[in-house]
Amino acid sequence: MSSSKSKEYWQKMADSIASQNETTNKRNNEYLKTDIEFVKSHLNKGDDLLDIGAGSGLVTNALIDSVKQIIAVETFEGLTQFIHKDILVINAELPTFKIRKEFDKIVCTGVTHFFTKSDVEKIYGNMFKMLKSGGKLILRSHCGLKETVVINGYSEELSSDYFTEYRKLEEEVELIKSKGFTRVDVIDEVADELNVWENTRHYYFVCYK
(Lines of atoms letter the chains of each structure in order from A and count residues from 1; the text may use other names and numbers.)
(Lines give C-alpha, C1' and ligand atoms only; values in the text may rest on other atoms or scores of the structure.)
Protein backbone atom coordinates (compact mmCIF):
# COMPACT_ATOMS: atom_id res chain seq x y z
CA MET A 1 0.00 0.00 0.00
CA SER A 2 1.43 3.37 -0.91
CA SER A 3 -0.14 5.05 2.12
CA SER A 4 2.04 4.52 5.16
CA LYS A 5 -0.98 5.03 7.44
CA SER A 6 -2.84 2.15 5.83
CA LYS A 7 0.11 -0.21 5.93
CA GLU A 8 0.94 0.69 9.52
CA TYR A 9 -2.68 0.14 10.59
CA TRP A 10 -2.87 -3.38 9.14
CA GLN A 11 0.65 -4.31 10.23
CA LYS A 12 -0.20 -3.32 13.80
CA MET A 13 -3.29 -5.50 13.66
CA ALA A 14 -1.36 -8.41 12.16
CA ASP A 15 1.23 -8.19 14.94
CA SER A 16 -1.35 -8.33 17.73
CA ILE A 17 -4.41 -10.11 16.33
CA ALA A 18 -5.93 -12.73 18.63
CA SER A 19 -9.24 -13.35 16.85
CA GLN A 20 -10.12 -13.81 13.19
CA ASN A 21 -13.02 -11.34 13.56
CA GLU A 22 -10.77 -8.40 14.48
CA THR A 23 -10.31 -7.65 10.77
CA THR A 24 -13.94 -6.48 10.49
CA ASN A 25 -12.87 -3.13 12.02
CA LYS A 26 -15.25 -3.22 14.99
CA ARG A 27 -18.29 -3.98 12.82
CA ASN A 28 -20.77 -6.76 13.36
CA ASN A 29 -19.62 -9.44 10.93
CA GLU A 30 -23.12 -10.49 9.84
CA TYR A 31 -22.42 -8.78 6.51
CA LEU A 32 -19.95 -11.57 5.73
CA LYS A 33 -22.85 -13.97 5.17
CA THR A 34 -23.96 -11.75 2.28
CA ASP A 35 -20.41 -11.62 0.88
CA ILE A 36 -20.02 -15.39 1.07
CA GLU A 37 -23.35 -16.15 -0.57
CA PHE A 38 -22.74 -13.62 -3.32
CA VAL A 39 -19.30 -15.03 -4.13
CA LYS A 40 -20.57 -18.62 -3.97
CA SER A 41 -23.29 -17.81 -6.52
CA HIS A 42 -20.52 -17.22 -9.10
CA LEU A 43 -18.41 -20.29 -8.33
CA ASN A 44 -18.33 -23.82 -9.74
CA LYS A 45 -16.96 -26.98 -8.14
CA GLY A 46 -14.21 -27.27 -10.74
CA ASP A 47 -12.88 -23.71 -10.34
CA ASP A 48 -9.33 -22.74 -9.55
CA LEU A 49 -9.86 -19.69 -7.32
CA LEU A 50 -7.51 -16.88 -6.36
CA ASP A 51 -8.39 -14.70 -3.35
CA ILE A 52 -6.53 -11.38 -3.40
CA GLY A 53 -6.29 -9.69 0.00
CA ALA A 54 -7.63 -12.70 1.89
CA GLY A 55 -6.99 -11.18 5.31
CA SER A 56 -7.79 -13.61 8.13
CA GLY A 57 -9.80 -15.85 5.82
CA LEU A 58 -13.29 -14.86 6.94
CA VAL A 59 -14.60 -15.24 3.37
CA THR A 60 -11.88 -17.53 1.98
CA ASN A 61 -12.41 -20.34 4.48
CA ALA A 62 -16.11 -20.47 3.69
CA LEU A 63 -15.42 -21.13 -0.02
CA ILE A 64 -13.22 -24.20 0.34
CA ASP A 65 -16.00 -26.71 -0.43
CA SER A 66 -17.32 -24.70 -3.40
CA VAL A 67 -14.24 -24.93 -5.66
CA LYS A 68 -11.45 -27.30 -6.66
CA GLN A 69 -8.56 -25.23 -5.29
CA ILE A 70 -7.94 -21.87 -3.58
CA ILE A 71 -4.78 -19.82 -3.45
CA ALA A 72 -5.02 -16.99 -0.89
CA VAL A 73 -2.80 -13.92 -1.20
CA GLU A 74 -2.35 -11.60 1.79
CA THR A 75 0.40 -9.12 2.62
CA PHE A 76 0.38 -9.51 6.38
CA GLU A 77 1.52 -12.90 7.63
CA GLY A 78 -0.02 -12.44 11.06
CA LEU A 79 -3.51 -12.32 9.56
CA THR A 80 -3.11 -15.53 7.59
CA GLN A 81 -2.64 -17.76 10.64
CA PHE A 82 -6.43 -18.20 10.61
CA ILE A 83 -6.70 -19.37 6.99
CA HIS A 84 -7.63 -23.04 6.56
CA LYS A 85 -4.62 -25.37 6.39
CA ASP A 86 -5.79 -26.84 3.06
CA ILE A 87 -5.57 -23.43 1.36
CA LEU A 88 -2.23 -22.40 -0.12
CA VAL A 89 -1.25 -19.00 1.33
CA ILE A 90 1.14 -16.56 -0.34
CA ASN A 91 2.31 -13.51 1.63
CA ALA A 92 3.01 -10.72 -0.86
CA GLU A 93 2.47 -7.04 -1.58
CA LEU A 94 -0.74 -6.84 -3.62
CA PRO A 95 0.20 -4.17 -6.22
CA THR A 96 3.14 -6.25 -7.41
CA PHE A 97 1.71 -9.75 -6.99
CA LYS A 98 1.47 -11.86 -10.14
CA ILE A 99 2.11 -15.53 -10.79
CA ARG A 100 2.31 -17.53 -14.02
CA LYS A 101 -0.96 -19.32 -13.48
CA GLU A 102 -4.45 -18.56 -14.77
CA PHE A 103 -7.56 -18.88 -12.63
CA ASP A 104 -11.22 -19.44 -13.40
CA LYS A 105 -12.28 -16.87 -10.80
CA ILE A 106 -10.59 -14.21 -8.71
CA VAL A 107 -12.27 -12.83 -5.60
CA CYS A 108 -11.40 -9.65 -3.70
CA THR A 109 -13.79 -8.45 -1.00
CA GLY A 110 -13.38 -5.21 0.92
CA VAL A 111 -9.78 -4.58 -0.12
CA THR A 112 -9.32 -2.27 -3.11
CA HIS A 113 -10.45 0.95 -1.39
CA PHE A 114 -7.43 0.69 0.94
CA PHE A 115 -5.18 1.41 -2.05
CA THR A 116 -4.60 4.61 -3.99
CA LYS A 117 -5.77 4.74 -7.59
CA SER A 118 -2.24 4.24 -8.92
CA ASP A 119 -1.76 1.08 -6.86
CA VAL A 120 -5.21 -0.38 -7.52
CA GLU A 121 -4.63 0.12 -11.24
CA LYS A 122 -1.68 -2.27 -10.95
CA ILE A 123 -3.77 -4.74 -8.96
CA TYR A 124 -6.60 -4.77 -11.53
CA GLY A 125 -4.10 -5.14 -14.36
CA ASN A 126 -2.44 -8.15 -12.76
CA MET A 127 -5.82 -9.68 -11.90
CA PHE A 128 -6.79 -9.47 -15.57
CA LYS A 129 -3.57 -11.23 -16.61
CA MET A 130 -4.12 -14.03 -14.06
CA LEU A 131 -7.68 -14.79 -15.22
CA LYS A 132 -8.46 -17.40 -17.83
CA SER A 133 -10.32 -16.27 -20.93
CA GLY A 134 -13.99 -16.18 -19.93
CA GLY A 135 -13.08 -15.92 -16.25
CA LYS A 136 -14.63 -13.60 -13.67
CA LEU A 137 -13.30 -11.14 -11.12
CA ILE A 138 -15.70 -10.83 -8.18
CA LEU A 139 -15.21 -7.70 -6.05
CA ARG A 140 -16.73 -5.84 -3.16
CA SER A 141 -15.48 -2.29 -2.94
CA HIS A 142 -16.44 0.91 -1.13
CA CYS A 143 -17.07 3.83 -3.49
CA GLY A 144 -17.92 7.50 -3.39
CA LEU A 145 -21.37 8.37 -4.70
CA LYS A 146 -20.84 11.88 -6.10
CA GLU A 147 -17.08 12.21 -5.80
CA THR A 148 -13.99 10.41 -4.57
CA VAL A 149 -13.78 10.50 -0.77
CA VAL A 150 -10.36 10.13 0.87
CA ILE A 151 -9.88 9.42 4.57
CA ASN A 152 -6.32 10.23 5.57
CA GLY A 153 -5.87 10.88 9.25
CA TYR A 154 -7.07 9.85 12.68
CA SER A 155 -10.23 7.75 12.85
CA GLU A 156 -12.30 8.26 16.01
CA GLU A 157 -14.22 5.07 15.21
CA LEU A 158 -11.07 2.93 15.04
CA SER A 159 -8.92 4.95 17.48
CA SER A 160 -6.08 4.88 14.97
CA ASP A 161 -4.51 6.68 12.03
CA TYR A 162 -6.21 5.38 8.91
CA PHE A 163 -6.15 5.72 5.13
CA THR A 164 -8.72 4.71 2.54
CA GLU A 165 -9.77 6.03 -0.87
CA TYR A 166 -13.42 5.61 -1.85
CA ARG A 167 -13.21 6.31 -5.57
CA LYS A 168 -16.34 7.51 -7.35
CA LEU A 169 -18.35 4.52 -8.58
CA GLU A 170 -18.28 5.46 -12.26
CA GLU A 171 -14.53 6.06 -12.13
CA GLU A 172 -13.93 2.67 -10.53
CA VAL A 173 -15.90 0.94 -13.28
CA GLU A 174 -13.93 2.75 -15.98
CA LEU A 175 -10.66 1.91 -14.24
CA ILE A 176 -11.54 -1.79 -14.23
CA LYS A 177 -12.56 -1.69 -17.90
CA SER A 178 -9.34 0.09 -18.82
CA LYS A 179 -7.41 -3.03 -17.82
CA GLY A 180 -9.20 -5.09 -20.49
CA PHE A 181 -12.37 -6.40 -18.83
CA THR A 182 -15.11 -6.58 -21.44
CA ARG A 183 -18.05 -6.16 -19.07
CA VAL A 184 -18.48 -4.90 -15.50
CA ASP A 185 -21.76 -5.52 -13.71
CA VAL A 186 -22.41 -3.42 -10.59
CA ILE A 187 -24.74 -5.02 -8.05
CA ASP A 188 -26.18 -3.01 -5.16
CA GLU A 189 -26.86 -5.88 -2.75
CA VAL A 190 -24.23 -5.40 -0.03
CA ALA A 191 -25.56 -5.76 3.53
CA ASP A 192 -27.03 -2.50 4.86
CA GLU A 193 -24.87 -2.55 7.98
CA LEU A 194 -21.84 -1.59 5.85
CA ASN A 195 -23.52 1.44 4.26
CA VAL A 196 -23.39 3.88 7.15
CA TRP A 197 -22.33 7.10 5.39
CA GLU A 198 -24.45 9.24 3.06
CA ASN A 199 -21.66 10.01 0.58
CA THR A 200 -20.28 6.47 0.07
CA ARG A 201 -21.62 2.99 -0.59
CA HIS A 202 -20.37 -0.59 -0.91
CA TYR A 203 -21.03 -2.40 -4.19
CA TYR A 204 -20.35 -5.81 -5.69
CA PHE A 205 -18.65 -5.87 -9.08
CA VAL A 206 -18.64 -8.86 -11.41
CA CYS A 207 -16.01 -8.29 -14.09
CA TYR A 208 -15.74 -10.51 -17.16
CA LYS A 209 -12.61 -11.28 -19.19
Ligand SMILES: C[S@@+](CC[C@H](N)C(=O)[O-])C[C@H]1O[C@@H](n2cnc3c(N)ncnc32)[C@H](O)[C@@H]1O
The other form holds:
Amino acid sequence: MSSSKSKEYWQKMADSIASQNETTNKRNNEYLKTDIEFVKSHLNKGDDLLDIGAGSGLVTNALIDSVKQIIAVETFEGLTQFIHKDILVINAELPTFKIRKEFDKIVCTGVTHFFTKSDVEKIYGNMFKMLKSGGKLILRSHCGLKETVVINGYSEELSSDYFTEYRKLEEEVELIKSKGFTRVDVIDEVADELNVWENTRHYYFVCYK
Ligand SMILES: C[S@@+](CC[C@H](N)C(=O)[O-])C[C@H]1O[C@@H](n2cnc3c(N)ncnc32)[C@H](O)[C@@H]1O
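Output the form predicted together with the named molecule next; the form predicted alone has already been displayed.
Complete assembly follows, chain above in first position.
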Protein backbone atom coordinates (compact mmCIF):
# COMPACT_ATOMS: atom_id res chain seq x y z
CA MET A 1 0.00 0.00 0.00
CA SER A 2 1.24 3.53 -0.61
CA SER A 3 0.13 7.10 0.01
CA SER A 4 -0.53 7.56 -3.73
CA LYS A 5 -4.31 7.90 -3.28
CA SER A 6 -3.94 10.78 -0.80
CA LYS A 7 -1.36 12.28 -3.14
CA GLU A 8 -3.83 12.17 -6.04
CA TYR A 9 -6.53 13.78 -3.86
CA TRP A 10 -4.29 16.72 -2.88
CA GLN A 11 -2.86 17.06 -6.40
CA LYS A 12 -6.40 17.39 -7.75
CA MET A 13 -7.19 20.05 -5.18
CA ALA A 14 -3.94 21.89 -5.96
CA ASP A 15 -4.83 21.92 -9.66
CA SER A 16 -8.23 23.54 -9.09
CA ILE A 17 -7.97 25.48 -5.81
CA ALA A 18 -9.51 28.96 -5.94
CA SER A 19 -9.41 29.98 -2.30
CA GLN A 20 -7.05 29.30 0.60
CA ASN A 21 -9.85 27.84 2.76
CA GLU A 22 -10.44 24.88 0.43
CA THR A 23 -7.74 22.89 2.25
CA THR A 24 -9.61 22.98 5.58
CA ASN A 25 -12.07 20.50 7.02
CA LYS A 26 -15.27 20.61 5.00
CA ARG A 27 -17.61 20.79 8.01
CA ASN A 28 -16.10 23.62 9.99
CA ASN A 29 -12.76 25.43 10.14
CA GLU A 30 -13.06 27.03 13.57
CA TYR A 31 -10.46 24.48 14.74
CA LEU A 32 -7.76 26.52 12.97
CA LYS A 33 -7.78 29.15 15.73
CA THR A 34 -7.08 26.44 18.31
CA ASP A 35 -4.27 24.98 16.14
CA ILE A 36 -2.64 28.38 15.72
CA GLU A 37 -2.87 29.23 19.44
CA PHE A 38 -1.50 25.80 20.41
CA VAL A 39 1.47 26.05 18.04
CA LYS A 40 2.19 29.66 19.07
CA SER A 41 2.31 28.65 22.73
CA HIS A 42 5.41 26.56 21.89
CA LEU A 43 7.26 29.19 19.85
CA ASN A 44 9.83 31.85 20.75
CA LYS A 45 10.58 35.06 18.86
CA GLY A 46 14.11 33.89 17.99
CA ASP A 47 13.07 30.52 16.53
CA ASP A 48 13.99 29.09 13.16
CA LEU A 49 10.80 27.21 12.23
CA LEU A 50 10.16 24.50 9.64
CA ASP A 51 6.54 23.79 8.64
CA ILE A 52 6.15 20.39 6.95
CA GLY A 53 3.03 19.97 4.80
CA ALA A 54 2.19 23.67 5.03
CA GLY A 55 -0.65 23.36 2.51
CA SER A 56 -2.17 26.74 1.61
CA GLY A 57 -0.51 28.41 4.61
CA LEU A 58 -3.52 28.67 6.92
CA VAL A 59 -1.36 27.92 9.97
CA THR A 60 2.07 28.98 8.73
CA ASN A 61 1.00 32.48 7.62
CA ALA A 62 -0.35 33.14 11.12
CA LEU A 63 3.04 32.37 12.71
CA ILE A 64 5.18 34.96 10.91
CA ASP A 65 5.31 37.45 13.79
CA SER A 66 5.95 34.75 16.40
CA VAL A 67 9.35 33.53 15.12
CA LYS A 68 12.56 34.72 13.44
CA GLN A 69 12.20 32.76 10.19
CA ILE A 70 9.89 30.15 8.62
CA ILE A 71 10.63 27.63 5.88
CA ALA A 72 7.45 25.98 4.55
CA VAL A 73 7.61 22.61 2.78
CA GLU A 74 4.67 21.45 0.68
CA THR A 75 4.53 19.07 -2.27
CA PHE A 76 1.93 20.91 -4.33
CA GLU A 77 2.79 24.27 -5.84
CA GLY A 78 -0.88 25.03 -6.48
CA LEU A 79 -1.51 25.09 -2.71
CA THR A 80 1.55 27.17 -1.85
CA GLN A 81 0.45 30.12 -4.00
CA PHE A 82 -1.39 31.34 -0.86
CA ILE A 83 1.66 31.23 1.42
CA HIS A 84 2.93 34.68 2.47
CA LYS A 85 5.66 36.08 0.19
CA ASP A 86 8.10 36.52 3.09
CA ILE A 87 8.09 32.77 3.79
CA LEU A 88 10.57 30.60 1.88
CA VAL A 89 8.57 27.81 0.22
CA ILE A 90 10.09 24.49 -0.85
CA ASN A 91 7.93 22.23 -3.04
CA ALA A 92 9.16 18.70 -2.31
CA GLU A 93 8.00 15.14 -1.57
CA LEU A 94 7.55 14.90 2.20
CA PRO A 95 8.95 11.37 2.86
CA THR A 96 12.28 12.22 1.19
CA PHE A 97 12.58 15.89 2.17
CA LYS A 98 15.68 16.75 4.20
CA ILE A 99 17.95 19.79 4.21
CA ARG A 100 21.25 20.27 6.02
CA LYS A 101 19.96 22.86 8.45
CA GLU A 102 18.78 22.48 12.03
CA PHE A 103 15.64 24.17 13.32
CA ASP A 104 14.50 25.17 16.81
CA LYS A 105 10.97 23.94 16.11
CA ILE A 106 9.21 21.89 13.44
CA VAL A 107 5.45 22.09 13.01
CA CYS A 108 3.22 19.67 11.09
CA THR A 109 -0.56 19.99 11.46
CA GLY A 110 -3.09 17.66 9.88
CA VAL A 111 -0.65 15.84 7.60
CA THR A 112 0.81 12.62 9.03
CA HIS A 113 -2.35 10.48 8.81
CA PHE A 114 -2.33 10.87 5.01
CA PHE A 115 0.82 8.75 4.91
CA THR A 116 1.35 5.02 5.48
CA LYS A 117 3.42 3.91 8.45
CA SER A 118 6.45 3.29 6.24
CA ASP A 119 6.27 6.78 4.68
CA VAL A 120 5.59 8.55 7.97
CA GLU A 121 8.53 6.72 9.54
CA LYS A 122 10.80 8.40 6.99
CA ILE A 123 9.16 11.78 7.69
CA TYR A 124 9.63 11.48 11.49
CA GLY A 125 13.22 10.28 10.99
CA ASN A 126 14.10 13.27 8.82
CA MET A 127 12.30 15.67 11.18
CA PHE A 128 14.47 14.38 14.05
CA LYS A 129 17.63 15.00 12.02
CA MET A 130 16.52 18.56 11.10
CA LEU A 131 15.87 19.57 14.75
CA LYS A 132 18.47 21.19 16.97
CA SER A 133 19.30 19.35 20.17
CA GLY A 134 16.69 20.65 22.67
CA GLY A 135 14.30 21.41 19.78
CA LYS A 136 10.63 20.46 19.61
CA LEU A 137 8.37 18.88 17.00
CA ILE A 138 4.75 20.06 17.29
CA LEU A 139 2.18 17.88 15.57
CA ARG A 140 -1.57 17.61 15.18
CA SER A 141 -2.43 14.12 14.07
CA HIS A 142 -5.58 12.02 13.75
CA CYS A 143 -5.34 8.63 15.49
CA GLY A 144 -7.31 5.45 16.05
CA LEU A 145 -8.54 4.93 19.61
CA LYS A 146 -8.82 1.15 20.07
CA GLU A 147 -7.06 0.18 16.86
CA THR A 148 -5.62 1.60 13.64
CA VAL A 149 -8.39 2.71 11.25
CA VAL A 150 -7.60 2.83 7.52
CA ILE A 151 -9.81 4.63 4.99
CA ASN A 152 -8.85 3.48 1.52
CA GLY A 153 -11.48 3.92 -1.16
CA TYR A 154 -14.18 6.24 -2.42
CA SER A 155 -15.50 8.87 0.02
CA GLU A 156 -19.10 9.95 -0.63
CA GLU A 157 -18.55 13.01 1.56
CA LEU A 158 -15.59 14.21 -0.53
CA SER A 159 -16.74 12.73 -3.87
CA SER A 160 -13.24 11.40 -4.38
CA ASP A 161 -10.91 8.48 -3.79
CA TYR A 162 -9.24 8.97 -0.43
CA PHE A 163 -6.55 7.39 1.76
CA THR A 164 -5.87 8.01 5.43
CA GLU A 165 -4.31 5.81 8.09
CA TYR A 166 -5.42 6.76 11.61
CA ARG A 167 -2.78 4.79 13.50
CA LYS A 168 -3.55 3.71 17.06
CA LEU A 169 -2.44 6.50 19.42
CA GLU A 170 0.03 4.39 21.42
CA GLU A 171 1.59 3.03 18.20
CA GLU A 172 2.10 6.54 16.84
CA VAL A 173 3.85 7.59 20.06
CA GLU A 174 6.14 4.52 19.87
CA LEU A 175 6.87 5.23 16.19
CA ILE A 176 7.92 8.80 17.01
CA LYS A 177 10.07 7.67 19.95
CA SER A 178 11.73 5.01 17.77
CA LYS A 179 13.24 7.82 15.68
CA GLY A 180 15.12 9.19 18.72
CA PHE A 181 12.70 11.62 20.41
CA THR A 182 13.28 11.39 24.17
CA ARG A 183 9.81 12.48 25.29
CA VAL A 184 6.45 12.68 23.52
CA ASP A 185 3.59 14.52 25.25
CA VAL A 186 0.08 13.82 23.93
CA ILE A 187 -2.34 16.70 24.48
CA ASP A 188 -6.07 16.18 24.11
CA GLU A 189 -7.01 19.80 23.37
CA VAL A 190 -7.87 19.78 19.67
CA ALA A 191 -11.08 21.72 18.95
CA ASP A 192 -14.25 19.62 19.38
CA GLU A 193 -15.50 20.24 15.87
CA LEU A 194 -12.70 18.04 14.45
CA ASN A 195 -13.56 15.08 16.67
CA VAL A 196 -16.68 13.73 15.03
CA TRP A 197 -15.95 9.98 14.77
CA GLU A 198 -16.27 7.70 17.80
CA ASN A 199 -13.32 5.43 16.90
CA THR A 200 -10.75 8.16 16.05
CA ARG A 201 -9.51 11.40 17.62
CA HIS A 202 -7.19 14.30 16.80
CA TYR A 203 -4.38 15.01 19.26
CA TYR A 204 -1.53 17.44 19.58
CA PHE A 205 1.88 15.86 20.12
CA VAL A 206 4.89 17.73 21.47
CA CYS A 207 8.03 15.70 20.80
CA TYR A 208 11.39 16.60 22.37
CA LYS A 209 14.86 16.02 20.92
C1 LIG B 1 -5.24 19.23 5.77
S2 LIG B 1 -3.87 19.83 4.88
C3 LIG B 1 -2.95 20.60 6.19
C4 LIG B 1 -2.21 21.82 5.73
C5 LIG B 1 -1.63 22.69 6.84
N6 LIG B 1 -0.60 22.00 7.60
C7 LIG B 1 -2.72 23.23 7.75
O8 LIG B 1 -2.75 22.88 8.93
O9 LIG B 1 -3.54 24.00 7.26
C10 LIG B 1 -2.99 18.33 4.53
C11 LIG B 1 -1.65 18.51 3.79
O12 LIG B 1 -1.02 17.25 3.64
C13 LIG B 1 -0.45 17.17 2.35
N14 LIG B 1 -0.48 15.77 1.89
C15 LIG B 1 -1.41 14.85 2.18
N16 LIG B 1 -1.15 13.68 1.55
C17 LIG B 1 -0.01 13.88 0.86
C18 LIG B 1 0.79 13.04 0.02
N19 LIG B 1 0.46 11.78 -0.22
N20 LIG B 1 1.89 13.57 -0.52
C21 LIG B 1 2.25 14.85 -0.25
N22 LIG B 1 1.53 15.70 0.54
C23 LIG B 1 0.42 15.20 1.08
C24 LIG B 1 -1.36 18.01 1.48
O25 LIG B 1 -0.67 18.51 0.37
C26 LIG B 1 -1.83 19.11 2.41
O27 LIG B 1 -1.02 20.23 2.32
